[in-house]
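Given as structure tokens, the chain that follows is alone and in the form predicted on its own.
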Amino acid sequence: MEWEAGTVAVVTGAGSGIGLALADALARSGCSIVLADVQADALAAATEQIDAHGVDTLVVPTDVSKVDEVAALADATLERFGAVHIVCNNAGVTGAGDPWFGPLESWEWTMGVNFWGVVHGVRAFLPHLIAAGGGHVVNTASIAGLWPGLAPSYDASKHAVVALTEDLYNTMQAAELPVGVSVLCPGWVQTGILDSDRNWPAELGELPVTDAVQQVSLDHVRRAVAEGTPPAAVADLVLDAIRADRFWVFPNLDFLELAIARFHDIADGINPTPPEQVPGLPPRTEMMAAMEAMLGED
């Protein structure tokens, strides 16, 4: 898809990390930007970056995870600009507490925006891409979607946004409609996903709680995504594959190597076997002792 000043793109979690990167590429490029996010403050400073660009920008504060919220984003951009043409159902948050034995609200937060967010976001929109001729879809999943090995209920979420994604993408292709699907599966990318909880749902109750084996763990996954690769990086891949109309965007190709180990597994009956080494992590061993030694001190 090739596109021109005027084109309107909606991003959802365009307050920060690869939202907001996704809305500045967008934006440079022409595009007239509708931003969604539920942190009212971040949507204030992202609106404040894109402004600079001189395109027509909108603010809609939408929680993804409610239908009503996506609908009415849907609704405003078609009565700002009426039309739209590229949607990247973005927003996304990781899980909090312990998924077996914390809260069952945890799993609900994390599907609700992830999974349902999606969901919410193809229904709402893929009408009017179709009704302006053609546009893109652009879901943003995780290399967790194809490796399950993070945290269990983002795990979950992830691979459903890859299937329904997939799923998405083969209905438009037999249906002969011009609307382009991508999914995005980063790895490690510079972003504020681990504090999340920043916007836990009052609704929910009180937040879980990270016990002290889980934030052993915690503590390497953020070193490594403080490393990550930059979002911009992310935004200019993704840019990419929607002019070439492709569907797989991988950042980051070394954790593409373990889902494809997984895979042969898979296709030779092998149990799961957690990885020695995941990129950007100490070696398994040296993490299992951090955590034997810390359930030692209690």
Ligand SMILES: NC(=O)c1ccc[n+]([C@@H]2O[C@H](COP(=O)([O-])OP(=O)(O)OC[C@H]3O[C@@H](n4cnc5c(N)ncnc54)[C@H](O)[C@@H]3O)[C@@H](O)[C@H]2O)c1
Second form
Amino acid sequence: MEWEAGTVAVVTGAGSGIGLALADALARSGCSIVLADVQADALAAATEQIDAHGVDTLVVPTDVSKVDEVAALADATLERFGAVHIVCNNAGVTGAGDPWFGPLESWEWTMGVNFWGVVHGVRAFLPHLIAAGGGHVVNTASIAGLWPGLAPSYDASKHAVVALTEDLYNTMQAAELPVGVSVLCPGWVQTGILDSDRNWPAELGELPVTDAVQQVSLDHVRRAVAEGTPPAAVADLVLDAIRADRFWVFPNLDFLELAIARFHDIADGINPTPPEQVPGLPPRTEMMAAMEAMLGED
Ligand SMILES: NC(=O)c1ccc[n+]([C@@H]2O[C@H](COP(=O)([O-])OP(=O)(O)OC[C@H]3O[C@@H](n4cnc5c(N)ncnc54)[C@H](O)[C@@H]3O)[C@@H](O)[C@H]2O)c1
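Next block, the form predicted together with the named molecule, ref. the form predicted on its own:
Whole complex next, starting from this chain.
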């Protein structure tokens, strides 16, 4: 779709990282912006940045895992602007603690934000996009939505987002509804994602502990994220995809190779094997040696 000044765009997770970059790029292209995030201080700072572009903004503190709060976000958007045209369901968190032996609440948190947050966003806004005569939905998944290998709850949530977004695209096509759909599948991007536990909900109890083995891999991933793609470059690709009505958005093609190799293994009936090298990380043997050394110190 093409758009003009005054087109209304909603971005969840707009307080930081990719969401903030999306809000910024959409504001620079003339959109009125609805910023939604669960973290109040980040939302305030982001609003100041977006306001500087001189566009209309609406700020709605929102926990996307809660259906009532996302419904309230849609109501507030419609009340203020009368219509909505672009919806970026982008808020996301990593897992916390050990996925198999740690508390189940970690899964509930990750699935709540990453999966249910997207479901709530699509269901709350889709009728309004159709009523507006057309629009576009962008769901932020991850390359982890096509290649599991990072963290189980995160990988599962992102596989679900890829699947539901593809189904949404097919539904819009089959029903000839004027709503474009894109799924964003980044590799490493320079954001605050590895500090997601800053928003761990108190209602889920104590923050699960990160053990020594997880910490080694986290340290490597932290370096990869710090050297990752700038969020602004990711946002530019997303805006191109909305304009071109492109479904897949892959900022990091080296990661796509891992997903392709996985699908070849599936077709050949080969059992899953961890890759020797994940882009941005040391070779697997080096990671294993570092983990063994750390465990040996205990
Ligand atoms: N950074 C990466 O390398 C990377 C790679 C692939 C996918 N992603 C995805 O990109 C999206 C954006 O993350 P990011 O990398 O910009 O991280 P980020 O931590 O910088 O931004 C995430 C934002 O989501 C907000 N948020 C967290 N829980 C929320 C909730 N319950 N309700 C509403 N907002 C909430 C946070 O406050 C934060 O502002 C996520 O879906 C993430 O999984 C990131």
